[in-house]
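The data below hold one chain only, encoded as structure tokens and taken in the form predicted alone.
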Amino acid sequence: MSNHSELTIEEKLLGKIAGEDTGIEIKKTICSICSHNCGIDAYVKDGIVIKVEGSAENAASHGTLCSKGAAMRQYLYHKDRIRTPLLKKGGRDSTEFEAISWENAMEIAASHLQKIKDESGPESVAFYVGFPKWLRSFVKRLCLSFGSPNFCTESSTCYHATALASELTYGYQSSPDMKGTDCLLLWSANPLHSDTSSAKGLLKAVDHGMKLIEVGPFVTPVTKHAEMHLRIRPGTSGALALAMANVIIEEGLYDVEFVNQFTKGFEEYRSYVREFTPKAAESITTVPADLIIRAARLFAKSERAAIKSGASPTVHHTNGLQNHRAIISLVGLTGNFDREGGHYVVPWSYYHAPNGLDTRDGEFEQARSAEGMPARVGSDINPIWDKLKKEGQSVYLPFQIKSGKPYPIRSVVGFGMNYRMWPGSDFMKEALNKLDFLMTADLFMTDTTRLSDLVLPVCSTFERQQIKMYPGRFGLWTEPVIDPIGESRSDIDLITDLSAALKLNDPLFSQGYKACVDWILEPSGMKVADLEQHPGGCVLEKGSMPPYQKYRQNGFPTPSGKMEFSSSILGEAGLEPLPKYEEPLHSPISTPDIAEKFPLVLTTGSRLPMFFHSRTFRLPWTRRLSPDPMVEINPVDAEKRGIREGDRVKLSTPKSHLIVKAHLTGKVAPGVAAMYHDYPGADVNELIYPDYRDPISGYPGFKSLLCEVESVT
């Protein structure tokens, strides 16, 4: 290797080197691309990125970057990126804009808010947060101090429904203890493609000895490192966890001490899976029995046994909040709860970190309580959802637009919105087009900014101040690397400005960022000073984690104090309280009317490595990886249907139909057809009814309803 001093100055500036000489900083910072976070060497000249490295001391990410953050550059400087407050000229489906001051923006924002406010009531007014999600406390509480109960997320898509069924289980939420675990159980997961951060780690414990088993529809990276795949058919995973359940507690491998001290329910649940012998699920999920029994085995008998999930396949099925209780009810079966090796309880502190720092984040967002307000959107569907997550499941949203029932809603204030994630997008499009008053905030145009009456831009973690917390004792405050481009800001700024806009008097927000989070860390003992002295981040000295086997002392935050087989929640809401398996509502086996003209089993969103949902399709590195929108489809189903690869061919459901090349790859099961979501052109969400949706917690069946596929070539 050259010795730097040896070089030309031009040599130098050709390579990028930092140095007084090449006046080429390095400045840390994050990536604000998806929801990791990783950390980020950013070399600077002249106030101009211009090369992006992972940095090594980011106890995170450990100096690695996937493909997205490597195209940091293309993403920070695209042609998209709103510079400038932007006022719709024309009515809702005008394409015309003008650029206005901020000044004049928080006027008209606020004129149009406080109007509806005083006309309707506040709650005719949503707030909705979709990525990035740093900001979520503090929107929740411009959404309170305003007056409205409608905060809503993307989560109502997303995690949040895997965290309702670990609720109803266990009472809270709780991780893989992956430095111990001897079996990991990877569950509708694919850390290569969607947790780069921790898929190193997940293969370094497979290199020293721990076992995995995957189940999935899919062949993945991770399979050949797999002892076995249990290959499902999408939306079986209940029947398939019931039966190594059949498996363990009849071959009486299960922890007897747990079960009889620390649970409800287990006599009516053993008595269920008695049902789902592993023949049974055979016929159900196409596992083959004696792969079922195996699994079973491995898992149970190992001294520490983990599940590993992504954060929402499991439960993006009409069925998925039971089917995801009774995977995790495995957990608590073998005696892997809140044990070392096992799964980890852990508190979350600031922003849904698992690292032992006591923070009241919640107290922040609740400025004001949500008591005496009207029901949130969608609280007289989902009760549930409404009880233990205190948010608008946004999935009605649209519905009650329409509507006007039982109140109307007339504005959205979205952040980071994305129609196109909504079952059904074509039917949310229509809803926000209703409105009276659309504001939304973000980097780029998007199809969701272009039907906004005003439009604002916010900054990316290169331009603005933000704390990070991670899983463990590291955390880390980020300063501006570069200036905002154009006239973009902070969202947190954009969020306190139209506080004093509206005349809110928060005597938060009027201190700024800084201040807040502050206020926040104070029960940890912690100051963001603390953290500016560290600009790579740093171990978290405040704290401590916390002990296993915490519930010997403390029982379990369930009504009955104990893990629930038999959730007591449910049961009280007159719902199932037993995990039970149902079919999807429209499967070979639920609907074969709909089956014999639609026979394949689509699944839909599962992440491609270079793409997060629509964020990086306009980035010319990742987007020539994958340029077209695809179906993937068996060379069996293909050749049955005179498909070659590349054909166009025509994907639809029993709602529409997509025009989009095939992909033919043994990576899909037969009898399966899978499409990523999101690409420009291709909505793959239009072809789900906006009401083909779990009952319980309102989440859509993106990753099995009903399609056919054919040539159109």
Contents of the next structure:
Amino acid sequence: MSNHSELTIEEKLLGKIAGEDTGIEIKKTICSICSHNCGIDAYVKDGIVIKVEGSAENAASHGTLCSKGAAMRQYLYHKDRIRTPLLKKGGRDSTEFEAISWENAMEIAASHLQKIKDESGPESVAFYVGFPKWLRSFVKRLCLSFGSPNFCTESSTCYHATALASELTYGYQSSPDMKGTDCLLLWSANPLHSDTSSAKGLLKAVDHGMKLIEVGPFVTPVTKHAEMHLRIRPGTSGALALAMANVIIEEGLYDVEFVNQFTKGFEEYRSYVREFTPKAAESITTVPADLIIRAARLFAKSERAAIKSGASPTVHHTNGLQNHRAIISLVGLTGNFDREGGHYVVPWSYYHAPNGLDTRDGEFEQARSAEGMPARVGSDINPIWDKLKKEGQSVYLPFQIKSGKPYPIRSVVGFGMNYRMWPGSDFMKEALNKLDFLMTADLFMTDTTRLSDLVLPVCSTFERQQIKMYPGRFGLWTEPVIDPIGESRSDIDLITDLSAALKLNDPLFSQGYKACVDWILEPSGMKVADLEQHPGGCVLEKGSMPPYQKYRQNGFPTPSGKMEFSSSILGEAGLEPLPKYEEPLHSPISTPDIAEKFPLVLTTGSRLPMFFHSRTFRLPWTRRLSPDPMVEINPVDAEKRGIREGDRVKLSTPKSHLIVKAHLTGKVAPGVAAMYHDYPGADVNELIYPDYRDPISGYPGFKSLLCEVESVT
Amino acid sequence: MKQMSFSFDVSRCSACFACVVACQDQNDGGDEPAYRQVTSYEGGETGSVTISSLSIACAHCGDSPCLMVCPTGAIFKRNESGIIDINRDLCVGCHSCQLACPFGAPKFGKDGKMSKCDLCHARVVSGLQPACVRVCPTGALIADTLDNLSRQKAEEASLVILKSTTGKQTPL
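So the form predicted alone is up there; where is the form predicted together with its partner chain?
Entire complex below, previous chain first.
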């Protein structure tokens, strides 16, 4: 092969080869699209990013990117990027905005918020953070300093309920400790599409003998690597988990020592799961009884076993919280909690990173205590959520905005907010239109920013600083690799400026982002300056990972000090303490009358590899991979309805309908229809009732309701 | 002469499309079709469907039909690497290569001239991997000389055989 020097300078420029001769420089940053924040090498020439590549030295992302991250350039330089602060001209229905200065924007924001605070109290302003999440602590601090208890996030429909289920059962969260795990139960998770940086590690573990059991309604790219696939009817996870427990207990495969010494409510649980024989569970879940038995035996007989579930598919059901409790109870039942190769408990450090660093983000957020402030949004309906998550349940925002009860919400300050993520998104849109003042911060002009009175342009990771710490002991600090697009700014600068404009006299905010992060990191002994020396990231030497089996010394942080099959907190609140299985509110079994007209189970929002919520629809490189909104149905169901591939069909629920294309695929089982959420022009969340929800977490039943698909051609 | 080639492991591909987008990022893909394409196929009966996916671009054939049919000599083989490349100045846009290629590799953009995967020639010569290989999250796609690919496959096959005689038993 010829050597480097044989390339002409034109060939090198065309091939984007970095070097002094080409003037192409590699600068270190992170991806903006999802929370994994994979490390990125940005190839920069003359101040413009000309190519991206995964940073090989990033210990969390291992040099790979997904299709979304690889499309980063189209995200950065998209024509829809908002370039200046924008003020709406005319009323809420107007679509005209005028460009204004940042100074002017801050004055307008502060005067509106102050006026509403003076008239109706600070609680009538809600602060909301959608995506991304990294700015949450700063917005929460601003919200509480302002005097409002109503800090809300997109976690009202993502992950928090999964964590809540774990906290009610074990007192804290845990995650699979992939060190010599012999059996991994992948429960409604497809990391090959949603966590691509973990793909190589997962497949390597399978190559080295780890057995995969896949549970979930879809055939996925994981399926061919799995020992077995338990293809449940959406919304029936709980019944399957209880049946697995039935087999494990009946066959004496559970960890007797752990159960006897460290758990509460085992006898009631054992007695309850007797109902869930594999045969009984087969009739609920559609998973063959013998497969349930084989899965239960493989999981329980494996020396080290763990369960990896998606962030929220198990809890996006009206019975989701208890379903998830039933799932994670299997970990304790088999003695796999807080042990090597099983589940590992590592407390979260800043921000949401289990890395063993002692950080004070909680203290930072609570610049002022919420004590004495009026009750948070949704706390009257979901007191358990309120007590454990200590933030508003934003699913109830539209209800409170519309009713004014128990007190009015007149303004929302939204960062990365997308009303189409709400169940019954049309209902949320009506609510936002009722507000006296809606201000949003975003990178792009979106359906939500268009409703706003004031829109503020923020920038991507490539244009600002950010601390990023990954699970494990790896982290980094980014500096901008290009100038911000237009007059866009870091969210943090906008938050601290708004705090100043509101005269909140925040001594930390006034010192800027880096000083705030140093304050948060202070107990860990690490400083931002330590990270700055390693632009691509480094091992966090100050992090010390905790030992396993902490419960042996300290017990569990639950009211009983034990793992609770029967939850004290749920029991005291008058709720069902055992992880009992209830049918989804709408299902062929619970509502046969509705199912007569709407016989298919609709499950929405499962990831497609090229999209992350609404973030990459506008990028031609990703959109072209799946251009049209489609409902996926099994060829068997399509044939019954005379539907062919690509036909225009009507997807309807008792609430509403959409016209979309049909995609016939064996990925979904007969009797199931699936659709990705938030497609431009075909928002499937409009088909879901805004109060179709889990009674404990408030989570919407996005992933199990009833529908029908009919040909309209 | 060395012959560079792609190697693709169908059992590893998850149809994540990262290779397609990384290719477009590397080659400033606009509205034209991408040089790389991923196609999935479903097989099996209802209830036991398997989905297989294939990522394909120019195969840089040893005996290239596109090169043979090109009337102007625009398509050529690089001596040092065996990469099939094109001198676009000579292309007259006759589409003969498109008809001859069994993999659908030649693409035609707005200027009417052919363009296609050059196996990231400049990157490979600089000791880097092609963009699609570099991004692949599962390791399904690799690129190397045929000699190296062949040696690697022999090693992998040997390990599978060895493991099958000494591997762990499943506790069923």
